[in-house]
Structure formats: structure tokens, C-alpha cells
Amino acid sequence: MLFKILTKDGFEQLVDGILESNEVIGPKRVATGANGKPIHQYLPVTSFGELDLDYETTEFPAKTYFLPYRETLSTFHFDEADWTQEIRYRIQPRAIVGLHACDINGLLKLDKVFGRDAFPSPYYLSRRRNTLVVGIDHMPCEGGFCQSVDAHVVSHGFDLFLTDLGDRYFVSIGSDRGFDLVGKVENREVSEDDTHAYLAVRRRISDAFKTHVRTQNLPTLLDLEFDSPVWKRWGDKCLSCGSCAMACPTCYCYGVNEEVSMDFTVGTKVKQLHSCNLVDFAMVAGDHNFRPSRESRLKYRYYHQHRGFAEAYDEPKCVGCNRCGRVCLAGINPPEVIADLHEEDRA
């Protein structure tokens, strides 16, 4: 990997490049909380003065502009006794600036699922390959544990990844066209003093982390405690309204519905987001439910999560944003299921 150093006069002028011919997603505050905190959310920016680069993290992640919650896969025509079938896939460039590790890692999990050779996703690397990614470091989230899973520094999975000097930006190019963004914009090789600082920043971003989650084995105890009470007892609070999966950066699971129109001149076929949590999500014809109890649902998106997906793709799919405990009416969140997992282990 190469790495640069930028001025953030010319990180500016690099975004504003960016922005002449591109649309450009980054993190832009929203609201102010009741906890009097800002909200940001990933949204579509016209200048450089609109980002918020110094925000903890959003409510939402920028899945939704890799597998926007609801996409038409394939429109039908009939006419009599012939019909013609249109697909289309994004090819206009974007940009997401601003993006945080976890959230890139996130990007990375979905690429082994929708990217894999077997079966790969047209939909999915369009937008994806047509998509300039440009993350930034940043201190960790309340409640975020990201280092417990790894996912608080990412090596690839971007063009540009910055960390906040100061005065100037450490840039470490992921490829071909990052390495050509930074030679649009002045900037000069790493000196031994900047090695340091970015060294300094990075200690200092790892020690600042207070929520912790036991992961190790973590696949061997979910399978040991299969049957636990722990289920139940957080099932019983659960709402099973799915808004943990909509704000998870790699919940994926969706449907396909076919829809045709009363004149059967045009059928769609649409693909839409769906969640574990859901009551239906399990149902199949004869309207048989394999996951008729809230805590049956509740558990197997953790077996997903940490078990199947670790299993498949040898890493937990989740990245320790925390997001879905954030957003959970109930306040089941990831740190306090998986400890009283191992509590129960222990009792």
C-alpha cells in the first residue's frame, strides 16, 4: 500500500474534484438527539462545507446505497404472445466520503456474499465498482465495539482511507484511481515524523475503547448454549419489528415478489429487504413457520451473525457498530446478550 501526506486545503480541493462530475454521499448532521448529541446520516452533499467529518457515527449505514431497501430486478412487456424483458444496472460514478472502518468492513463482508464467484450479484457490483469509497479514523462510538471483532482498522476495501494529523491528513491509496485522485491535489511522501504521529493517533484511537465484548470462541458457545434461557429471556422483549436489520451495515436477507399489472401488459419482479426478526420471514407454503417464538427469531440472527457467517467466510458478519442496539425499542444490544451468554456458560 502507498501512503501520502495531504494538507486539508488539499483534501478540500481532492473533494471538489470529486463533486464536478460525481455525486458525492457523506456523513451530514441531521438533528440533535435528546441526549442533545447530533445525528448524521449518509446523505447526498453539492460541497465540501456540507460534510461533518468529525461525527461519532449515523443512524443509518451506507448499505442503503449498495442494497437500497427496495429495487426493481427486472421489468416484463407482454404483448399477445410475446413479451421482452428489460434489466438495468447502475453505471453512474458516486462517491461516499467520510466512510468509518466498520463501515468499510461492513462493504467487505457483503462483497463475500454478493460478490463471490459462484454466484455474483450484478445489481450489487455495479453500484459497488462505480462507487469511489473514501473513509477517515476516527475516535470510537459510545457503545461501539468494533475492536472486539476487529473491524476498527481495515487494510483494503477502499480508495482512500485518512487519519487526522492535525494540521494534515496521513492517506494510505487503496488503488488505482485513489492513487490518481492524490496526484490531482498537492502532496508529499511520508517523513518519519508523520509515521510517528499517524502511529501516535492509532495507539490512541485503540485505547480509547470502552464497551468490550468476549468473542473468542464465540461460534463453540452459541452452540453449547443452543437450548439456554438467555433466549427467552431476551426473545420475551422482543418487538420483532426488524429495525436492527435495517440499521445493520450487513443484514442482506430479502425477498423477491413478482407484481403484474391489471391490463397484464407489464410485470415487475422486485426485490426488497427483509429481517430474521420478522414473524413472517420463516413461513413457507402451507403457512408452516419454523421460527413461530420471538426468541427463535432473536437467536438465530446471532447464530448468523457470529456462527453461520463464521463459518462461510471464516469472520463474524458483524462489524461492532452497535447500530442495531441503538435502534432496538427494547434495548437488546450485541455486549449484553453475548455477556449473559457467557455468563450462563459459567453458572
The other form holds:
Amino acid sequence: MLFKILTKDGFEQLVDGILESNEVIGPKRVATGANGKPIHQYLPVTSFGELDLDYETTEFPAKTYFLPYRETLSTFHFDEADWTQEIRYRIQPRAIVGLHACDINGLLKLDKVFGRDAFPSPYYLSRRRNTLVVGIDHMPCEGGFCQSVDAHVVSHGFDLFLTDLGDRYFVSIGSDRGFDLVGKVENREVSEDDTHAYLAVRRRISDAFKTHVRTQNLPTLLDLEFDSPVWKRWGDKCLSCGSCAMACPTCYCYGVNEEVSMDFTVGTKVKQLHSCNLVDFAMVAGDHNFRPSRESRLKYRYYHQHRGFAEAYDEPKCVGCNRCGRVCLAGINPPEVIADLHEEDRA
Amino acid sequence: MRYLGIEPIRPRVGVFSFTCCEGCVLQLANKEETLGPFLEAIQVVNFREISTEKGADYEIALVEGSISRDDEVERLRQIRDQAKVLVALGTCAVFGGVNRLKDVFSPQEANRIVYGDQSRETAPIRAVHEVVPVDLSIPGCPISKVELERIVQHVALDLPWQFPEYPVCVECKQRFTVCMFDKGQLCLGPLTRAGCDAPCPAGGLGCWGCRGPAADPNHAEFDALVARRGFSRAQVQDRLSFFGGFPTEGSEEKP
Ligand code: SF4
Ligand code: SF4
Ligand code: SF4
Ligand code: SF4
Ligand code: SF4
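Next, give the form predicted in complex with the partner chain, keeping in mind that what was shown is the form predicted alone.
Let's see the whole complex now, leading with the same chain.
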């Protein structure tokens, strides 16, 4: 990895440069919550000033720019004897600025699911490759436990990653196009002082985590606690609303529907993100539902995050952002649910 | 136009209004960009909002509105006898709708407030299914034209139709609406059946539950979460009873 120093003005010029020819998406303040805290979303901006790089977290994950909630997979045009199919997955190049380490780690996990294996998704890859990712370091967000799942640092999966050293940014360069961009504005080499300052910031961040989740041996614990009363206790609270999965940067389950135009000449395959917490998620022909209870649905969301994915990819799917915990109106959150499982194990 | 080799069925449809604002039937004539093909996919034989034709040979009866008078009961029974399929169209027909709010007063009191000394015949509000058997219920105040088009396509191609079982929150999140609860306001989204695309939270009103309950609504947790956020029982009961779709305290029957 290469490192450079950019002044704050230099970074602003860099973003302005991207804005001249491409769309830029970043954290924008959209509302103030009842608790007095600002609410942020990743949205397109028209100037650098609209970005609020000091944000704590966003309501919605950045995944929607790579895996939209709804997308058209293909369109069929029919006439009496024949039909044609149209598939479009190309997007205009764009940049997303200000992602935190957990969210970039989330993209790395989605890369494993949609970018590799036998059937990579062209829809996902087109968005991923055409999106320049600029990350930024920050103090832990409230309830965030990314450190417990090793997602508070990130070493690849981005083009540039910034660490704020007060009057300047320490920039980690993760790609050729990132390197080119830095070269277009005033920059300098990293000095020994810069390195010390960078390491001090990194330490301050690491020491500031207040929320910890015990993840050692969690896949095995989950196997042992399959019938634990913990699932019923938390499951009884679940509203089966799917908000946790919508807010999660790594939840990717989906359904595909066929939509037909009113004159029956055009058919579209539309993909829509779903959630394993929804009643209809495991509904199959004949009105059978193999996850009929709230408890079983909630449990399987945790199993996918911390057991199923871990078996397939040697790491949890969860990046510890706690968006699911914050968004859940019933107060169901991974730190408490997992702590309860550990308790149960001891009891 | 054949679709995937299937010749669409063009069912003969009659449209009938009872006690309501006729907003749902107006939806049938909305969405101009697809109105032509929509009216080609069905054969309208009785629909006074768009045609003077008064045919009696309909197979599908779309019935909007709730039932609040004896002559309405009689008319509804005749429609039921004629129709192969009777569809309750809109929240008034499915649950009684806002009209049910009348029933907090006695018929005499309601009459006095609305008509003064010109009293009219009025009985307690009933949903269509409380009077005759209903084959399909399409909730919504008003109904969603997009959803209705999809239902019509399913009928035309003879495919089974399935409403979403999940609650409004899914569609609300998918349009990036800031949650009403985060703004300190009440919302029935977690209890209410989706399918409307959550326009009301997006418009800043919160969901009022016009589509009635989602599958297996978690009332116990909903009561707890609204109480934790400082909403009173009365506020929540008020909202739940607004469209008549939810069981409320003191109501004997579950809709
Ligand atoms: S865990 Fe919370 S957010 Fe997720 S479905 Fe259940 S109630 Fe909704
Ligand atoms: S499961 Fe929750 S904490 Fe983990 S990545 Fe998803 S939203 Fe974040
Ligand atoms: S359901 Fe609503 S829109 Fe439809 S008729 Fe009743 S009041 Fe009017
Ligand atoms: S605003 Fe209402 S419908 Fe939307 S997520 Fe919040 S509770 Fe659910
Ligand atoms: S958001 Fe609620 S009140 Fe509004 S249309 Fe949908 S179900 Fe009806």
C-alpha cells in the first residue's frame, strides 16, 4: 500500500475534480432525530460542502448503491410470434465518498458472494467496478461493535482511505485510479511525524470502543444453543418487519417477481431485496411455511450472520455496525442477543 | 394479446358503490397512461362513473363502500346472487373504513350531528363480508391502482394472486423514508399489510393502517414499543380504530 499526505483543501479539490465529470455520493444530513442527533443518508451531492464527513453513522447502508432494493434484471418484449430480451446492467462511473471501515468491509463480503464463485453477478460487478470508493476513519459510533468482528480496520476494497490528522489527511492508496486522483492535486510524502500522528489516531480509535461482542467460538456456540430459550425470548419481540435486513450493509436475500405491462406486451423480471424475518420469506407452494414462528426467523438471521457465512467464508457476515440494532423498533440488537447466548451457555 | 402463449380472459365486470366517498372506484379511472389497456383487459358492463351502460351479465362484481342502510343490504344481496366472484374493493368495503367512526355515536346522535332535524335512515356500519360472502378483499383507502392492475393481470392470465404478508415497513425502508418513530411520531407501519408502497410515512403522516393487519401482527410488542416511546393508550387506540381494520379495545369481534 502507498501512503500520501493531502491538505484538507487538497482533498476538497480532489472531490471537486471528480464532481466535474461524475456523480459523487456521500453522507448528507437529512433530518434531526427526536433524540436531537442528526440523521444522515448516503445521497448524491452537487458540491463538496454538502458532504458531512464528520457523520457518526447513516440510517441506510451504502449497499443500496451496489445492490439496490429493487432492480430490473431483464425485460422481455413480446409480439405475437416472437420475443426479444433486453438486459442492462451498465452504470455510469461514480464515486462514493466517506464510507467507514465497517461499510467497506461489508462491500468486501458482498464481493465474496457476488463477485466470485462460479456465477458472479454482472449487475453487482458493474456497479462495484464503476464506483470509486473513498473511505474515512472515525471514532466508534454508538453501539458499534465492528472491532469485535475485525471490521474497524480495512486494508483493501477501496480506492482511497483517509485518516484525519487535524489539519491534513493521511491517505492510504488502494488502487491505480486512487493514485492518479491524488496525483492531480497538491500532495506530499509521509513524514515520520505523520506516521506517528496516524498511529496515535488509530490507537485512540481502537481504545474508544465501548461495545464488545464475544465472537470467539461463536459458530460452535450457535450450534450448541440451537434450542436455547434465548431465541424465544427475543423472537417474541420481533415485529417481522425486515427493517434490520434493509438497514444491514451485508444482508442480500432477495426475491424475483415477474411484472407484466397492462397491454401484455412487455414482461420484466424485478429483483427485490427481502428479509429472512418476513413471514412470506419461507413460504412455499401449498401454503407451507418452513419458518412459521418469529423465533425461528430471527434465529436464522443470526445464524446466517455468524454461522452459515462463517462456515462458507471463514469470517462472519456481520461487520458490527449495529444498524440493525438501532433501526429495530423492538430493541433487538446483536450485542445483547449474543451476550444472552453466552449467559445461557454458562447457566 | 397473448402472453407467453396464454390468451388472456376478459372478464365481464360490474362496479357498484355503497356508503363511501367513491374514491376507490375513481382509482379505476385513474393512471391515464395505462387506462386504455386496463379497460381493454376487462369488459366493463356496469360502471356509472365511466359509462351509462347498465348490464346485468357481469361475472365479477367490484363492490366499494360499507353497508349502512337496509336498501343497501337488499341491493348487495342481488349483486351477490348475480356475481360469480364478489370483490370487496377498498377499506370501506373490506373493514368498514372511516365510516365506522360513526358508530361511536348512537344512530340518533349521529343523525342529529350530521343532519340536524332532517334525520335519515342509518344503521351501524358493516363491512361487505358481514353481509354477504366475499371472494377477494382488496384493501386500501383508496386502493392502489398499480396493485389493482396486477390483480387484474393475474385474473386475466388465470394465475393465483398473493398479497404481501409483510408489513408496510419493508416498502417504507425501500424508499429511504426516515422512520416516523425516529422523528418522535406514531406509525402503524409495523402492524399493517404492505402493498401500498408506503406513501403516508414518506408524506410525513405515518401509517394509519388503512390496509389492515399484516400476517401475524405483533400487537404485544407494538403496545410495548409505543408505550416506551411515550404514546398514550388512547392515542394508539384512536389510530388503530381509524379505518376499522384492527381489533380495538372494547370491540367484540375481530375483523
Ligand atoms: S429484529 Fe427488529 S427490525 Fe428485524 S424484523 Fe424483527 S422487529 Fe423488525
Ligand atoms: S447484522 Fe447488524 S450489526 Fe451486523 S452488519 Fe448487519 S446491520 Fe450491522
Ligand atoms: S376506502 Fe377510502 S377511498 Fe375507498 S371509498 Fe372508502 S373512504 Fe373512499
Ligand atoms: S415510518 Fe412507519 S412504516 Fe416506516 S419504517 Fe418506521 S414504523 Fe415502519
Ligand atoms: S402507509 Fe398505511 S395508511 Fe398509508 S396507504 Fe399504506 S397502509 Fe394505508
